[in-house]
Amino acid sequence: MLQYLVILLAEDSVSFCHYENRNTGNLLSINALKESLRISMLENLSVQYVFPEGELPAEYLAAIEVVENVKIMPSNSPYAEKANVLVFNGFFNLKSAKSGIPYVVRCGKDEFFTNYEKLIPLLEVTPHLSVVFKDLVKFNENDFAQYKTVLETFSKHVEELYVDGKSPQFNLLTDRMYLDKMRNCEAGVKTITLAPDGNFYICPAFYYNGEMPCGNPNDGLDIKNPQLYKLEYAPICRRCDAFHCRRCVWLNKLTTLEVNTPSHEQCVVSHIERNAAKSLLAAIRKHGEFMPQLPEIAEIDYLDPFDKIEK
């Protein structure tokens, strides 16, 4: 059952995920904006807005005060004072950021192997702090052993922190410490997506990347096989406990065809995060008793599921 609709004000709205978006600047229409506001009232969805960086006619800024709503910015957006959740585009700007919300930091694998010991003291001034890799597919078996280790120099300074009795959230790192089941980004099933064209579609990266809409504001969803976006229809992800993993639909779609069965790279680096907030909490836990109710994260021998079925 749809619970958020995610609203693309402009062609140039900021990406907060794997997809590129477009410069054209082209504006969502004010109708099919009110349009989808009052859909959104009639079925009780949470809107969260994607903002471009340029400003907004006055009209629009009216308009998108109608409801409740979160706010997506660039960090350079004229409005970030406004904003509930801010992304930066690679590694400049984040001196400059506002304390007191979750940061959203895209970026190459390369420019984050550089860069990463800059997002150390955001730790202490976001509540959420999240990477998102803009080549996620391109990762490679060098790059999986970097990423290990960079994860283990993460993890020693988010101990202290915790220590110290502040409790940093890092996607790369903690999430994982506080599921029990899988929780991920459900494109399709909860999420859907309303584009600069006036369509709806699975996801921001469906629209951008030129895959067909799934309705539209006037005749409602048509969702092609929407069984195969949910997690019960993914024969992999329904039994795996990388429980953080985004499951990305569309990095599916792109690597594999299939929607609902990631990529060898998805996986490994969802595993690799798995398994160093498993040594974390445990490093946590030798300095006292740290939320006895998260349950303890087993051991595996895999960083691939796939492996372990084919074995």
The other form holds:
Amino acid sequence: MLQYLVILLAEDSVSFCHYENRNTGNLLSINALKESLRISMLENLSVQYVFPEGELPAEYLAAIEVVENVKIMPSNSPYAEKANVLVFNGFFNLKSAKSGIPYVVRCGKDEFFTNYEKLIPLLEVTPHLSVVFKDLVKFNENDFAQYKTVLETFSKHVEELYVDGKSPQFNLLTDRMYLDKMRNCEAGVKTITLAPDGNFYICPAFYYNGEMPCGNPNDGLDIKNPQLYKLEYAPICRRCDAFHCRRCVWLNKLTTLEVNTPSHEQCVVSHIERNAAKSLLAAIRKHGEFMPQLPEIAEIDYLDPFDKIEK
Amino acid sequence: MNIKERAEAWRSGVSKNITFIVTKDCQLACKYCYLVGKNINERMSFDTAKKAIDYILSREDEFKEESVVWDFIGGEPFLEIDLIDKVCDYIKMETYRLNHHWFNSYRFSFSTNGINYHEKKVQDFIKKNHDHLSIGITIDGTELKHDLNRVYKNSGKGSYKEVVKNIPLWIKQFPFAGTKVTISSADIPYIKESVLHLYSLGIKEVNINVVFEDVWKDGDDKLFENQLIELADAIIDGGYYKDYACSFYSEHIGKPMDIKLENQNWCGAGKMLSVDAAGNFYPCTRFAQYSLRSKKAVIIGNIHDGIDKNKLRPFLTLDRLTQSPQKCLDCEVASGCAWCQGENYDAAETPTIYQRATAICLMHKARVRANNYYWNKLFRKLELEGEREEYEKSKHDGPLKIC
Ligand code: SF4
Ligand code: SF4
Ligand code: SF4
Ligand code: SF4
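Form predicted in complex with its partner chain, following the form predicted alone:
Okay, now the whole complex, with that chain kicking things off.
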């Protein structure tokens, strides 16, 4: 069931995920904004605003407060103090940010391999750190190997923090530890996006990459083949236990032409994380009892569940 | 390999089907032809075919199937007999040179309109490759029926006479060859006489399908059922069931299907590979632009950059459950109700292969009823004549229905 409405306030609203935004600066029309908020109230949707870097007209700042909301902002937003989630573009200005709220660091894989140590201090400042790759589909065999090594090193620091009695949250390592079923992005199932053109899209990436809209606030939501966004209709994912994986339906579409089918790269990256989480959980438990209700993560002999499906 | 063998080989997963779309030209302009983008310009060059073959043969570890069917299609493939001859020679030479496991496990396969079957170049090619050939000639039935649809592009005249004069030669060269008949709405009244006519020409195996496209009119299913019942009477009363086959009747169709155990996909798209004159690869020819009405081609790579394996993943993991609407999962007569992935894609509301088209629903149900009639009547007759046991021992399953 739909639970969240993401509203891109402008064309250059910060990208918080795998896609690129556009820098034209066009705003969502105030009417579309108001109409969508009315719908959010009628349909019980939680609203998440995505802010651009620049300032917004006073009229908008007033209108958005009509409903309870979450504000996703770029780290350099003039309103950053009011943010509920901060998005960093790469590894700049990581230190000067507001603390106590979730962070998203959006970066390229090579940037991550070189700079990942800069993230370690953040683990004590933010309740949840997410790293999202701009170039997930470009991971190659060498990158997979390097990613594994980097996560192993990173894991040591996380382990120390846990031993210290802290419980840092980091999407690439700890999210999987806490899950016993899938928790993916669920764009098109739990979340829908209102784009600056006044139409609904499965997620911002679908808007920026020229996919068809799925309705608008006046005529209502109209997702074609809605079942295909659901886990049960994803033949590879429904057999998988990389529960933390975003299962990005947009990257799926981009790489395999089907929203329900992930690429090899997506699956391997998520399994390297899954396996790192497995080792981390085991390592933490060597120091004493830790969340005994969480099951062990099983040993598996594949990195891509596609390989396990009989064809 | 005939159509039946090809289907069996595919099912057991031992044969790779590789299709060259050698030309998009044809002498005919058949009224039902699904190739919406036919034209005279796109002919495959030898260089393109060679690059495709080199790509495939140099990846023995990725193409592990025990054997291969090299399929040449068009338009009309025999318009390009010079190219085909050269390509086939190259395949034989290269598989020998590379000591490739397909060296002696291959077939060259053709679906032709039969018009230039007798010509010297075609005949020379047949003589040279006879033991490794399967050739299907398409003939729709009686002259009237055939000429209704299969007309010359330029004159609009029917092609029956030119085709039928080549049938005896074809049957002499390939006694077990079958033909493929495709039924659309306008063809329904002619089904019975067409099949009997093909039998009378000496063709023992008639593979016959209704089109998957949404072409059916109200009442077509009843007409279809009546035709199949009349045909059943003719086959049984005339004793044809002993030596002739018609793929409409099968003991295995019309049963409910198990959600868990019978979840396989039906068609071979993605397991086969198709290449066109531009050097693009497709999961099946039905996904090339010239076969699609309303969607963009699904190109899974090309002869220069190779196959993008990510694009094959949806095809290789597709199953019956995921693509079927609930009515098909609950259906009491689901077995044998087929689909074509390409048509599903073409007809879907979004560009997906995961939305099964069910335009044939009523036609399948009609076929199931007529099929029940056929077997009830046949088995009763055999029992009364004391021949049931013998029939069971000697029976060969009706030809498998394939695309
Ligand atoms: S589908 Fe989800 S994971 Fe993918 S880009 Fe959109 S929001 Fe991000
Ligand atoms: S790892 Fe692959 S199969 Fe598993 S949830 Fe992620 S995308 Fe799906
Ligand atoms: S299309 Fe109709 S006949 Fe075929 S399986 Fe579905 S419900 Fe049954
Ligand atoms: S059923 Fe359709 S998509 Fe499948 S192999 Fe045949 S023509 Fe291709």
